[in-house]
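Shown next as structure tokens: one chain only, the form predicted alone.
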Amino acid sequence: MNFAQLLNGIAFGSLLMILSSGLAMIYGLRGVTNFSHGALYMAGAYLAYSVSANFSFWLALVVAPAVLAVLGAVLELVFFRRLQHRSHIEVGLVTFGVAMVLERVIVLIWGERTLAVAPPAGLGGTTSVFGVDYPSYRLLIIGFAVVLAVGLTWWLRASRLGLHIRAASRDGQTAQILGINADRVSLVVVCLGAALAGLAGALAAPYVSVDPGMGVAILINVLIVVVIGGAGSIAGAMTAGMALGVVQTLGAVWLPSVAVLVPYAALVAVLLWRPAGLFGRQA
């Protein structure tokens, strides 16, 4: 193993951290496995392609999360809130249908070809890190993930709204009795979760190829990360996302023939050891 390979794992883990945090937030409050999360990620990547091609990539990092936050509001108001008393399977199937529709709309707008997004000016080269020349843009992804992890953790722990989110996620009925507006909190969480998916997609656009299958490809990993970390645990999603990204990337170097099995093996091992996940609350 060399240092560049480790940084590759950290960069991939950073994307998983950002994407998984949003999904974990939504599940923690709504109890919904949002199968459209991969499609939201893909939409963020395609939006980044269009905005960066016509304006700038930095603007895309603002536009993509903003547009996806609006889509998150639609998900909450039109689907999650109306189906909150239905079974998890029914709501999950609805989100799966939403994903299929959204993916088809993206194909109709942008086509089925693979698209490329250039890194922003000044980040297309390499930077020396401990004597290793490494792509500057991937270091940006790592930096975004670190800032987001610190900021999101601080916001959830120190702000009034963050306190309400944590209270509603732990016990929604008690939170409402105490005067917390659960509908408002849920709207904020779903919008934020969708915005994080859009941000992850925008950041991924210059890093991976932008194509109609990218949402499905990463969704499986993200679902595994959320389960391993503990369903609804943001800290668990961040930790498991980074760990899985590093392990899977290094596994592709050391044992490429079995690297694809690494996420599933990790899932089985953790569930046998701690069924609630690494950071999940035990029943």
The other form holds:
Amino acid sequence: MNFAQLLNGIAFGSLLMILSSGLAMIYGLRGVTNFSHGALYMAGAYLAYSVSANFSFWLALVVAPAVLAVLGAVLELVFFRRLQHRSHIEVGLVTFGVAMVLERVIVLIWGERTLAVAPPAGLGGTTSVFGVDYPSYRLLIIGFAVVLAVGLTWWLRASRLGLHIRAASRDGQTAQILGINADRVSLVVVCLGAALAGLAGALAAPYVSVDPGMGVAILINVLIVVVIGGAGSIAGAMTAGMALGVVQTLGAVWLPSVAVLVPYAALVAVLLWRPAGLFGRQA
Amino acid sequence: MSTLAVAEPEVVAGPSKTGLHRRLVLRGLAIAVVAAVAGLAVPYVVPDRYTMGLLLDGVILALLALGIGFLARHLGLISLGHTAFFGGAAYALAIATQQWGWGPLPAALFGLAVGTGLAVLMGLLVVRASGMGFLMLTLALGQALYQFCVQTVARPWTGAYDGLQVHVEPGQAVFGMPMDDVMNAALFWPVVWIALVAAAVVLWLLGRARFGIVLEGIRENEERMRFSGFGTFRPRLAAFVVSGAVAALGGVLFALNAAYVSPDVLGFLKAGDSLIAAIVGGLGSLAGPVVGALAYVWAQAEFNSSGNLQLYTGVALVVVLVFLPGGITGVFGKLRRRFWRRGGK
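The form predicted in complex with the partner chain, contrasted with the form predicted alone above:
Entire complex below, previous chain first.
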């Protein structure tokens, strides 16, 4: 049924949206492409496995982002702040190393095997959407992404801290001259970005299989989404994430042999047409 | 703050050393001849087959890392797509021998040509980008080739995940060696070693020549180079193709020696390995990527049994980037300079 496949695309797009907005926030503020974002997502999924096995899945949705926010603080304080005078590529490559370490540590803790996380009670069945029976849990993911997208956009537009974040992303030095505490802003942003990765991982845990390869697999997708959306543009990342999720999922059904190439082709096409990405500010 | 179109300053670039004059060239060639001859003694010094195999793997990875290092040193561009040329050349060789029945030598030349051709194609698309945009584009195109090769559509040619055997009729020889000898690390060593030295010499000469000076100008300030009347697209493309050809040479030698090609040679992990090897060794000098590749292969063999290779590699990458931006060879260079200064006083 095509409508169910469209919903599948939206569910996958929702995950990409949450992940990409976190990555785009960090990129916008620190200029660093965080290659460890996939590993943070993976950590969120494994934490969700342990917490939901011992307590409840709902608690996992709180614990995973909280733990990942702490990891984000470590990233910011230990690497990003200390290395801010270095080239962005070098700092990006540092996060590449961090990702390798983090992934291995996760495997050392949880093992190599694939883990399954059950959806929370009451969401294991299906719900009828416009006459189509669809897994309830995937609807929860979509709902979460919508709430987050609206909330995040509103928070960035309406709150004082959001204003400071937008200012610091646009021009860090000027923002600092105007009295914005750039260190505090970037700490908040990196923690929030990492927490969003953890949340996406926890949300994904009952939806995908939790295995040691999940971080790298999604990272490439998310990087592509952020670059297509426009470096640092959160709205762009959200739009591109949803679009790519839908296109990729539908493509996998219709043209399975070509679908895997779609993200790469999209990336190349967009960058040739608009080097700064769809929503990026042209330099 | 920064967007993709803005060129980011690169710290990875080494000190500027350009300009060719006859004495320098002669000295460089003399060093190369000594290195080539000294290297030929390796199979006699290294007794066991296992270590010899490791060294051979290291030198083949070094060719890939050398290509990546050339681009990083002269243009400040970090590529994650060079596995496309390495793997593309290896696949082309395997396809030519197995499916078209070519002899190993024509197939090797064909592999080199295909790898270089892929570098031209990718180069046309990516060399205008810089910084993170370049990294992402090369990553994406390399991944696209990988994904294509493992698809069921490509199975008749590439064998998808099963890979491809390099099949040579008995009696056919390459570089005067039958195929069994090519697969023996000690016997194949001279070919690979001389290829590495030759590639290093070519890259060194190019880097020191006028071409290298132009590249350095582009790296430092592309806009100014354009205003000074230099076309910057063609030198960038040429540098990309040269570094891709070196990677393709590595791929050809890899396929001959292993007699088997699997999708691993095209994958993201291989791209990461070679880039990490080049960084840990040091992007600032020609020797850096070679040292890094040998160290990487050694470390891989040493730590793989514990299963924590990835952990140590990650730690090494972080430590080198944070504390030793010049890599292993950078440290030696610094020590040497300090020693000379003290000696001079």
